[in-house]
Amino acid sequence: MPSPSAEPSEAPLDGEARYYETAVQFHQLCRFGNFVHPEPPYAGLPPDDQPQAAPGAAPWVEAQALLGQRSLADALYQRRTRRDFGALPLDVADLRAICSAAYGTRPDPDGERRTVPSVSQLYPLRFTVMAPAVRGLDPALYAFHARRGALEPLEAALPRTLQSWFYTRHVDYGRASAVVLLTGRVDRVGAMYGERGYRYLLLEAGHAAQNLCLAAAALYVPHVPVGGIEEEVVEKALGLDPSRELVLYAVALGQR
């Protein structure tokens, strides 16, 4: 692997500098010019694991009907992090609308269009929804399928307490209606962009999570982004291969 353009300091590190030196070095390593950019036709690109059915209009129409009552300015003004929640569960239609706004597919005459930009239209994110208290859904784990706007149950079991999947403690998980977990297929972006693919994975997760928060704000759903995740616990519970798929981010959706 080529060396980074800037040499790391030879001076010993102390204090908090130790915590970010590796991050800085990695950022330098994945600059253009420091990694070997694969050439097309990208024969090693892993297949998209989302169902290939054409996007339907119904989920998007449902989301528009719920979200279209608020302007973007309203949602931006309303958006704020809440760690304490109410007692009124979220409805399944609201949950689908929030997920569709975050990472959904809308019909378009020119082909598939999503609600977020994605490098080379790879769309490597997956949404797993922990749904302990959603009206219209059994308490379980669900996969959100972006192309169909559908929530489909997974074989993996919902944890006995949501807190067990998170380092972050100051969230009222006991009154969460749902938690949306974002994982990313690093094998898809890495096959095309090498080390730099990890940057793009994080950027896309940020785009999707902000959409999710704005949609939740538009529907008056209290919410909090969570970065402190027990990654090994989640990987084991969901059967993820951490060399191919990474746990990135989560957003807890509270009861109103």
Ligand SMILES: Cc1cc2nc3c(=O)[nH]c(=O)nc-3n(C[C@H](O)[C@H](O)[C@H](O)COP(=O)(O)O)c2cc1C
Given for the second form:
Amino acid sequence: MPSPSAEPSEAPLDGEARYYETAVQFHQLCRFGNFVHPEPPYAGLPPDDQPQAAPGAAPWVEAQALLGQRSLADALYQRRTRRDFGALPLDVADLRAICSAAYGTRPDPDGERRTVPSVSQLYPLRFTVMAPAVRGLDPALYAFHARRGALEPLEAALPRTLQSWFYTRHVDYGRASAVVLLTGRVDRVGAMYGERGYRYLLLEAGHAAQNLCLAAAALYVPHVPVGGIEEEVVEKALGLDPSRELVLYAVALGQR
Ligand SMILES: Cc1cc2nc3c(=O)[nH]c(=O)nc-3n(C[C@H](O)[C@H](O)[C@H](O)COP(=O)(O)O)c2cc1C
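Right, the form predicted on its own is done; let's see the coordinates for the form predicted together with the ligand.
Time for the whole complex; same chain goes first.
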């Protein structure tokens, strides 16, 4: 690997800088010219294995109708993080609408387009939904299939307490309706963008999570974005290959 143009200082860092030294080095390392940049035809690019929509299906119609009840301006300016939840479970249609708003497909003459931009249209994110208390869904783990707008049950089991998957202690997980977990296929972005792909994965997760929060706000669903995840616990429970798919972010959706 070529060495970074900005050589890291040999001198030990003082004060706060020592806490984020590696983060700065990583950011510099993945500046253009500082890492091995894959070249076309990207032989290592794993196929897009996400299920396709059934012909004629239009999952965005239901989501648009539900979300259209509140204006974008209202959702933006009323959005806030809430860690204390109510006792009225979310409806499955609301959960589908929130997930579709976050990462769903929409009609476009050019082919597939989604509610978020995606580097080289790779769409490397996956949504896993922990759903202990959603009206119309058995308590279980689900995959959200963006093109189908559908929640499909996974074989892995819900943990006995949602809290066990999170480092953050002050969220009212016992009254969560669902938690949407975002994981990212670093093997897809990395095959085209090398080390810089990691930045793009995080940036795309931010786009999707903001959509999740705004859609939740539009439906008056209390919610909290969660970066404090017990990643190793989640990787193991979901059977992820941590060298290919990374646990990135979560949004807890409370009962109302
Ligand atoms: C990247 C990121 C990670 C976060 N992680 C957590 C978390 O682990 N636990 C939590 O309670 N809140 C978390 N939050 C929520 C912030 O604490 C919250 O957004 C902040 O206090 C501002 O409040 P507001 O969202 O109501 O404007 C996170 C927010 C962001 C953007």
